[in-house]
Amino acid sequence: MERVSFPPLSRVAICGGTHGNEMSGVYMVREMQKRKVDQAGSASITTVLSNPRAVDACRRYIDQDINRCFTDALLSAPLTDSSPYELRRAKELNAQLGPKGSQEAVDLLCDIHNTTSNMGLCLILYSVDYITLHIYKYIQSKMTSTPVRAIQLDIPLPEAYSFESVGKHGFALEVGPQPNGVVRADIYNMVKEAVDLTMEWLQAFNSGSSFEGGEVEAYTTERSVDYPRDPTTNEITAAIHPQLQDNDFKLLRPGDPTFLTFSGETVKHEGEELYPFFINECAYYEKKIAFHLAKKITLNFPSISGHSVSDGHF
């Protein structure tokens, strides 16, 4: 693959509190604002508390999940008196950091999330973006405190629903396990290290450094699995099996236990070998998701280089 050259990434957004009870991003953004961190070498940094009302209430959202509000269709729909708060806020964020898909959008958007699942540190990426893949490779090569993985969402940009899709390049940092409404020092430090490494890579890139291409592993979602439910009441009738709990990204084979019913029976995995993640994520009970199942794929990408800002290429 031939080397690809990019203009500088001169405008960066670091966002937290998209879900108001995921505390690592909330405290990361507040700390950066307190220390007036608004520059990384030649790049300007904007820090944003994405859903301030939900942060104040320490709830995931007020009216609806804002991290499902960034499709082109929703962002272009007119507001009415009955429009939910999160949709209004999504339009404000799109105006501030986008508009999505335009040349005016920030060059890189990093949105910080927590999960109650034992997923370590994951980058969630849309399609194949050479910039974000190089950042992923760089973080993965430098971090030793936790496994670093990537989840690739194969969704066209107009249909991409989450906040990071507003930037020209973007990714979500998904870090756990951490309970909702709680901040854990070890998890916060993982987030801080990943953000610091992103800034370190960015400064080198904007200074004209080259980065060698290669390949990385990533996970791509095949399907989601709901909890067993009572056909009459629709209430769940089982919990995640102890042998599956906390084993995110460990290969799930046919016959492996997935659920333990409240009456004591084991439910087993059927079908092909796949990798489970977001196992028993608290926020996904309302979405009727017990875990996602993914395939492991290999992504190849070329060497890249940035024009240094002094080159005058914008």
Given for the second form:
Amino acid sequence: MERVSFPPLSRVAICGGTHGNEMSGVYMVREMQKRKVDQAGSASITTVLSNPRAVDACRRYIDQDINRCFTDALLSAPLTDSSPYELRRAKELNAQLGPKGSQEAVDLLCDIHNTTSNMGLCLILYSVDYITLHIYKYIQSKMTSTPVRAIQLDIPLPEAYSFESVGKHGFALEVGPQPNGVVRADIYNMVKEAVDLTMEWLQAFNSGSSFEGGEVEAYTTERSVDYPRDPTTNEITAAIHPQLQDNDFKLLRPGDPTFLTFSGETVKHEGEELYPFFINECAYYEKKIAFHLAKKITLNFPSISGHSVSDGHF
Amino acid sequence: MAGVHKSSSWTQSGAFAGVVSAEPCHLVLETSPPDYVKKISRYLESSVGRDEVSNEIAGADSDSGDSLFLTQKQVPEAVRSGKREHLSLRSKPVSPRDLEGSDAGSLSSDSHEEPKTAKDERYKKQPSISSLPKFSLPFLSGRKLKGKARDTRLSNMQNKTLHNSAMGGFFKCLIEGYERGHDAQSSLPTVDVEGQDISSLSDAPGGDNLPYEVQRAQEINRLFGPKGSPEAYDVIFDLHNTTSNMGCTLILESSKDHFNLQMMNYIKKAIAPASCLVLLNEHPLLKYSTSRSVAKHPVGLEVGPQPQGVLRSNIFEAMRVILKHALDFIELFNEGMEFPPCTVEVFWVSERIDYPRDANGNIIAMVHPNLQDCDWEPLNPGDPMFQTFDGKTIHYQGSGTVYPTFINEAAYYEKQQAFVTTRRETLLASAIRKA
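Next up, the form predicted together with the partner chain, please; the one we just looked at was the form predicted on its own.
All chains and molecules follow, beginning with the one already shown.
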């Protein structure tokens, strides 16, 4: 593949507290603000506490999940007096770091999340993007404390609903397992390492370094599976099976156990072999998701380098 | 486990900034009145060598009297006796003059173990701590609002601390009153407002204005109590989860509850070689009034680690097994089995340790990776205890080895608790048999 040039990434946003009870991002942003971190080489850094009311209350959200509010449609819909807090806040964030899809948007937006699932460190990419793939490759090559994986959602930009789609390039850092409302030092240290490595890569890129392309493995969502539920009450009737619990990204074969009902029966996986993730994520009970199932794919991407626009490449 | 990755590649404009300090806060809470502090220290000092307690247990008859023995007769259902007197919380902001009289204790009668369910709907609708009445102190310089206005209300953390301390001050007055031989009514603190007739808190009206949980506690007391009366239920099992790595834990409230001690001994033996430890929360200052304390024999089941809002099969199964053995014990007891004297190892709560915090009440360090998940393991002086966000280690400075638990429980950040320390004790339980 031919090498691709990009203009420097001069404006970067690091965001935490998009979900107010996912504590690594909250404390990461607070710490960066305390230390007045606003530069990484030639790039300017903006740190943002995305959902301050939810952070204050230590809840995922106040009215609705803000990380589903960034579609073009929702961002352009007019506000009324009764608009949910998060819709209001999403528009504020879009004005501050976007507007999404425009030239004024920040070059890179990194949104920090935690999960109760045993996913280690994941970069969630809403689309294939050479910049974020290179950042992923860089982090993966340097981090040894935990597996580093990429989940690629493949959503066209107008329908992309999550916060990181506001930047020209963006990714969510999803780190677990960590309970809501808790900050674990080991998880925080992983997040810090990933953010540090991102800044490191950025500075190297902005000073003209080239990064060799290649291929990386990523996971792409096929479907999600809900808990078995009682048809009348809609209450769940089973828990994730002990053999599936904590085994995110371990291949699930037909016949493998997925749920254990309260009366002791085992429910088994049917259909093709797939990779489960977000297994038993707390926030997904209400979204009717027990786990997602993904295919593993290989993504090829070219070498890239940062060049100024005046060099003629873009 | 990776150490902290030291970042040398970020630059900061200007000098390295330390902790951002808040505007000075002149709350009385910052320093306890000296006599109260002395009282706490005296108790803690005297409680370090606790051998005399075990001897006490050995010689004691059953302290719960006739209520120790379950009778053949079914306990009649508690009947609502009409509208009871309600406790009402202060709903008006307190003036600085009122604060001067209250004690800055760390007592809290808040029920600490909130039952955690997997139902997100209920969790979603639950009011946040910002629904507590907000104290506003006019002498604070306050946060700048739009225009020239200043917000002199306390932050959520400060507000909650003040509410907790006000409650603690209230109970301290009550305890001191009892010790001086006064009745409850005259022990209650009153606010000296000229010309006003102050009723005691329990007389105050406003049932509907009570927080949901206070209403619910009164309901539970009506259904399963009244607490302290002969009509109260014999046993309540209170099922809880924790984000801490406590495994299976039984929580005991009284070192003199021989029935419970025998039950816990039975459960421990029944699930062996799996472990089930006993936490004894009998500390005059740190003890709190649980919903289960309405019964004659309250039993707490605490199983973790499990995140809030999540149901894990292994945790669910562990709780099911413990409860099964507990009910087996009751059945055997009711059938007339005699349980001979036995010893029970307990972990006795000593001290609550909070996170290091800044002036705004935000934590500035996390439980150290070496301590995280190490519930029940010895913590020695000099061992790592906290890690600041910029990677420094804070060491445990106690005088001896302790056994920490409830390490990094999500619900306790707002209760100023990173973990509790305990000491290992062996209690003697007398023989018990149904009367």
